[in-house]
Amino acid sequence: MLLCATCLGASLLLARPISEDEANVPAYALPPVLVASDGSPVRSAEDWVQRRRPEVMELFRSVVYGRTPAPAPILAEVVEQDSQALGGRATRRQVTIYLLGRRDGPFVDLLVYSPNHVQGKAPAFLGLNFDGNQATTADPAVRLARTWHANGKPGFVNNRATEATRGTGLDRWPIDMILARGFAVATAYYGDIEPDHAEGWKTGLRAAMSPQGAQTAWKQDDWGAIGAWSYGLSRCLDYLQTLPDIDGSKVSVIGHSRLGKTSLWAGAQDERFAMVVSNDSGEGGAALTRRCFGESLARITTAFPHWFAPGYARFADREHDLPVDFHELIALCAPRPCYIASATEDKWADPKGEFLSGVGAGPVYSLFGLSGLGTETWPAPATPVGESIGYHLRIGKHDITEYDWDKYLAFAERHLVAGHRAQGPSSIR
């Protein structure tokens, strides 16, 4: 049984206690993201993109998530497509994209709902789910994911979803809410880019992208599964830019947890996203790694390993001599609008450095005439905040809940609508 980063963490014995108390937090200084390697200052937007952030984003493929590869050309096949789907109120498409553009490659099974009130093209979000698409949604013409699975979730089966796992996730896909909204809502099996156990790339993306498949010797800059399913997203952008009720220039990126940090990575790597939404990410996403607050560099790299680059585990217990820190990630999205959102609750995804996070990218975003979050000081709790960068702390659980898309949707509607006019309260508190 695979469990989730916040489950397994007492139960790694580290060079370094795991804390949770801010009282414990060690003295740090971030990389300036604004200082080139050669130490001279960046001073415009002009020299980000040029000079700065192609050393940044070569850093983050050297000593964390590893080098993604060149994409190959995908093949989809709709397999199955509903004009009245949701009583009427959706297009359905069901789509294989064979990631490798050959039938005996690796496939990811794409779901895809456009809205059908929305006159021309909808924006879109797009993002993988845990459980297969079948969770997302009680619609019963939804396939079920084919690929593994781990046991110990209900209704998986030697490895394999049934028909018990359908609508098991509807708390957090709410696609009817997303629909109403006017937005499409793209979703996949992230287990069909990669499974998600250490020995899950032998029969996923990474070895079939490999020329010694799964005899691979993986190098300390080699991608990890992060990357793999980072690459899985961007071929379904490249297929939901072909649809004719799309908007293929606003999509945005989305994720949970491990997604959530293969959402910023997705995000960062591919500047056709719009917009890019990190939720409950943490370490290795978007918190400050030099907090030593919550879950560890050192306890994820135990744990997960197959996640990030083999390299990124050197750093254990020495966060300090990390040349990056995950400020500089959001930076990466810049001038693109993105959301980072916290929840009360998950202390171990250090609900604080990863605002901070969104603190310490704000100066990039000023280069381009954008404000960034708008304030230094964490708020207090479903207050959200920001304006190019975006954050909120709901109350609750490591989850993401109808509250987070609520803002998730605003947001999207404030940079990608034309048109938009500010709404009133939230009804979602």
Ligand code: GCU
Given for the second form:
Amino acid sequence: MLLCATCLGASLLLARPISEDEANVPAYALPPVLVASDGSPVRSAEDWVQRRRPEVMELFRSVVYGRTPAPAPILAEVVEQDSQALGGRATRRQVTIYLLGRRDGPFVDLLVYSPNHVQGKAPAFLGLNFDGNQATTADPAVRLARTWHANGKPGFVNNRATEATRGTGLDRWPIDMILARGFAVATAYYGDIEPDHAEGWKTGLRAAMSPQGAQTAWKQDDWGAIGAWSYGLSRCLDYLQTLPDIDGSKVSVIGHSRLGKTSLWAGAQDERFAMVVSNDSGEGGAALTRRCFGESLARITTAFPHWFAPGYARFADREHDLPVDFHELIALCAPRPCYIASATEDKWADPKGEFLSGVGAGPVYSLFGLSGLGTETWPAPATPVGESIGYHLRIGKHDITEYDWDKYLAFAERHLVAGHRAQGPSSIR
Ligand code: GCU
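In place of the form predicted alone, output the structure of the form predicted in complex with the named molecule.
Next comes the full complex, and the chain you just saw is listed first.
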């Protein structure tokens, strides 16, 4: 058995030790995605949309991520705009989005770059970032994040970002490359929506949307932080859809790691997202939890209890009783294109389990006449595969890199950009 250093300590506390050895994957049967709760088969796209999809949504809501409240109208204020940003290549907007329509309520500072060379409306990528918008670019005009951030990373002092954090996440956000390929890019700091710690909800969106505020006693199926962050993404999309230079019907939602779990849940709930990208999302994201490979349900609900509906933890070490598995989360994206990526050294996230989720979602894409991954064989590293479901296994560690973005851009070009779609060998939508 192989154990990563960070999980070793935690695994000792769990009933079943963490394993990163394929030999320890138990025999498992996935919940059949195309069998309705009454036992009847689901045979058509219409039956999926009308009958089965709502059931699967309900399972993820009631058991995994919790129930998202009905959306409130946003109030968006453009605080800065420059049509000649980045040496004239882009139009930059910095926008404060008041999530509940009130200036004294929770807000998100959204950074948007749209490519000036694109005539008309550009397709876009929208994703949350870990360290503030200022970390995603060296652009000195981008404002520092204003909300709580854990201390520990260099440049965060007294739980706030300082100038020293500017551009520290450039490798994860190849903004020039995205713009050059004709896509807009929009990003916001996830901590604006809710600080990422167990008590973070008290000063975040969830308390603000609860009648009991910071006194709320959460029920088993109430929403967790992933739900709140996803809600924030949808409100950013509300705003992007108002822009004259962005095609609001061609916005891909993207996220890495915990924010990859978030992009999947956002894409599942909000079908206005035209494409969904999960980068190294792992347990509670793309990975099949029944494989018990790498991070387990018990470990994630112990280390990060606030991410999920409170009741999710009752399935710790009981994955086989969970009425759903994560291939069904990918299926909720159908028929929209969905890309899942893994990394060879990211065993904690169970790369093979992430791939197999895509395999498991395939039958739902088939109902729409679409090919999903087009293979059931886990591909070699650095060999992207897939039609309506994309997959690659990057060589390297847990991260999102230019290599990953290049593949997501190619996938988006193929599915969302008319000229590319007509030419590509996989033009199936
Ligand atoms: C931890 C956690 C993962 C998560 C990751 C991240 O490793 O166990 O589930 O995806 O953090 O968000 O970076």
